[in-house]
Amino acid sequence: MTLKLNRPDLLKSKCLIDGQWIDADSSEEIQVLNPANGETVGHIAKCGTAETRRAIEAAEHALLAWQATPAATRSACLRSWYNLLIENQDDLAAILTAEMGKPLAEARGEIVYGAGYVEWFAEEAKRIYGDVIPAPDGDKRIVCIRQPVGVVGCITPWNFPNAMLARKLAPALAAGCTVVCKPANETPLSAYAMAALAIEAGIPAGVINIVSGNTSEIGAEITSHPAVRKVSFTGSTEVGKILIQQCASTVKRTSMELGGNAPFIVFDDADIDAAVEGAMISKFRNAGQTCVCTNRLLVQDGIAEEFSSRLTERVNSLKVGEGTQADVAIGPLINDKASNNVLSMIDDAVSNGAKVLAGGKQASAGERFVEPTVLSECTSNMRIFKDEIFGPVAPLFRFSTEEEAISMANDTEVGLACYFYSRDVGRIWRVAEALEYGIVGINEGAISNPAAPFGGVKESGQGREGSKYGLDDYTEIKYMCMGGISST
């Protein structure tokens, strides 16, 4: 396919190492396909161990100068990058929709959302403070400063190829770190377009390096190379565990934003209209392909029928199709494996007693499209209760008491995001504190923003992205004990 861009130069076909766009040593390329129609969007150099090693060396070489760059200058570079991301929003969104499939309106929203992290950390770059601690005696002074952790390896997923990279790059650069990034092979073009604008913004050569290709080779080099001091990963819990094990050999710091199984609890005192609206936002955005998507809707008995009826009516109104079509709300899933897995989860639920209220099968738009689906009478013995769905399927579970809802919600080994709706202030405090999740949406289905800390507990990972806490994982605390202060 031919993308019509205002700036065709943003569509890259080579990897970025030390400020240069280069081919892979093997001259092999990755074909990037549009999941909606299978057409080729572009190609990108297929890198491996050797290219990744050179990228790490470039980042290591650039580190001293970048960390010595005044915070105000780093801030100005990030601010310039933010401006360019916003100025080129339409082109970035077109690239994103072409390689990932989400509706164009959502893609534009992702560009603004991701750029928001760049803007936020442009400001936070000037606020990396230390401390002076009262010493045990008058002859000493205790000073703590925060310094960049060093070279950072960033590995990002395909579902938000722009925003997830911005959420890692911005704090790393603000702190004075340099980075080697490995975007998902399904969606590398967004990362390279962002990097092109970063160079234009004045970010020096070697500060950002991007390699795509042989996933196992690139990952192994990033996790084993001694110059890499930290690895930040967003993806599945299964892969995250492997990366943590690999990083242990060199005792790297890690930030892991892993899988979720978000409950969405609707109590009988909730504003049902608001709860339905929140469920639509938290479940069907990006065709259900987000780590904080609602996975299980837990509805109290007294309002279960009314809620399911209203939700089904809304879901039936969603338009399915290619992301470039007008008024499309649900695009394709990323590949055949993803759509087949979602359909198999629906089949498993139905075979175990679930009732289809809406959707329930492959959509007429194509093989990778799944109808937005509502299932009722779901139970905990179904795959759809335990497994992350990553598709446009809303399974409804009923509960009787507050204690039962909390127990059902916490009955999972992961704990990224959760949601609940209630107008009882006492219940709001009790439930929010009892839910074992890193993020709690209370009467709200849209929870992510640059000012808030994003991350989970249990097997959903470790560390936080965004907010004032987002710099913590990219800095080291250095304690300096100064003696002889009272001597003349």
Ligand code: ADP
Given for the second form:
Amino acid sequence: MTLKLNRPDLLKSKCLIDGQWIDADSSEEIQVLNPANGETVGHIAKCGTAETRRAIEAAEHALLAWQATPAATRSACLRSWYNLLIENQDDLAAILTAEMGKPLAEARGEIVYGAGYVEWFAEEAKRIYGDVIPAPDGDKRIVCIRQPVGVVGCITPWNFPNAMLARKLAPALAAGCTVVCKPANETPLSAYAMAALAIEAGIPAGVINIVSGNTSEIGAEITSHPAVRKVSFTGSTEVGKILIQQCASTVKRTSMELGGNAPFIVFDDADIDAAVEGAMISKFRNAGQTCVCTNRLLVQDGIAEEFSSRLTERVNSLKVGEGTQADVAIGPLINDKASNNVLSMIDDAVSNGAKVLAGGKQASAGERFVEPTVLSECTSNMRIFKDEIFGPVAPLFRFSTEEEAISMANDTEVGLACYFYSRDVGRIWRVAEALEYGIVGINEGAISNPAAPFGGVKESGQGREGSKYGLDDYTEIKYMCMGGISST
Ligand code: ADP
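Could you give the coordinates for the form predicted in complex with adenosine-5'-diphosphate (ADP), as opposed to the form predicted on its own above?
Up next: the whole complex, starting with the chain shown before.
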């Protein structure tokens, strides 16, 4: 079925280098499939090393003019781009749902959320301040300015094909950097549609270049080319580590948004209605395929029965189906590998003693659909305690004391988002300070927005996206020592 768009020209099949839509040298293509039904959504040129090198050279060439462009002009370009993203949100959402599977309402939400970063950094572009620092020597002055890091390589995943790219492009462009992007091969079409609107918004040729195709070739070129000064990656911890190693030979800066294993702690004193609501939002959005999704529900003994029965009731009401159908809350997982992995994690938990309170198997909607699932009596020896689930499965673990909850929550190599529910102000401070995570949701399950710094600690990565801190990753501080100030 062909995708019905108000602007069919937003569905691209070519890559973008130096403002030109190009075929791959080999004329090979990648098929983009709809995970809900396996149908072809579109195809895209399959690029490799040579095209990536040309994209980097185009970004290097465009850098000189873009970094010299007044901040107010860069800001205005980003603002126009934001307006176009919002104007075209229906088409962008339709493309996103077709290639990624999430319900249309969530896809629209992602477009607005992603555009929010473009709006935010359009404003921040005008506030890239420096410093004048008192010098120890009266004959000198210390002046600091912030300059763009240069060409940035952006590598993004399939779970938020629009927003993960917007979160990198917006601060990079605001700072005066130019970019070479590699979206995930599962979901490249959203990236090209965004780029088409960026061109329309007046962002000059070569400032945004996008290639997709041979992942390891593109990755190797981006991470080794000396003109690329920084790599910003969102994806798995495993691939993040490879990219950090590859970046070492040319000492590139890196920003890494890697995997999570979010605990969601419910204390006896919590508002249970609010906790159930927060758990639904933080667990089941995007069918559980976000790096800040709740992975482990840790529930205190006193309220465990009540919480699990209320959660199970809510989970049983979730409608599973294609993202374009009305009222669907849970779409397909991205591919067969993903759904098989989630089903095998459920099997592992059940064979180790977990009880299925809801769901537990493949959904009748089709291949790649997994029933929204609640498992009780989970224990830390199960895969589900250690591995990122990336699916609509809520495992319940029990604890009795605050210390035990903190220790279970921190028992992981990663530390992106965590959540906890309590009405006790002393406990809120104690627990929030003790949790080894970059983001803490306190009585709140929706934590991400452009005004807030998003990022993790430990093996969840380095750097922050969004907020007033978000430009730091894309600017270098240059210190200028001015001498000869004294008149004598
Ligand atoms: P996920 O498990 O979400 O697919 P990945 O880390 O595998 O996460 O992928 C995230 C992004 O990283 C995708 O764009 C993918 O194509 C890309 N990627 C995977 N392996 C490499 C690699 N060796 N070099 C560069 N990019 C890679």
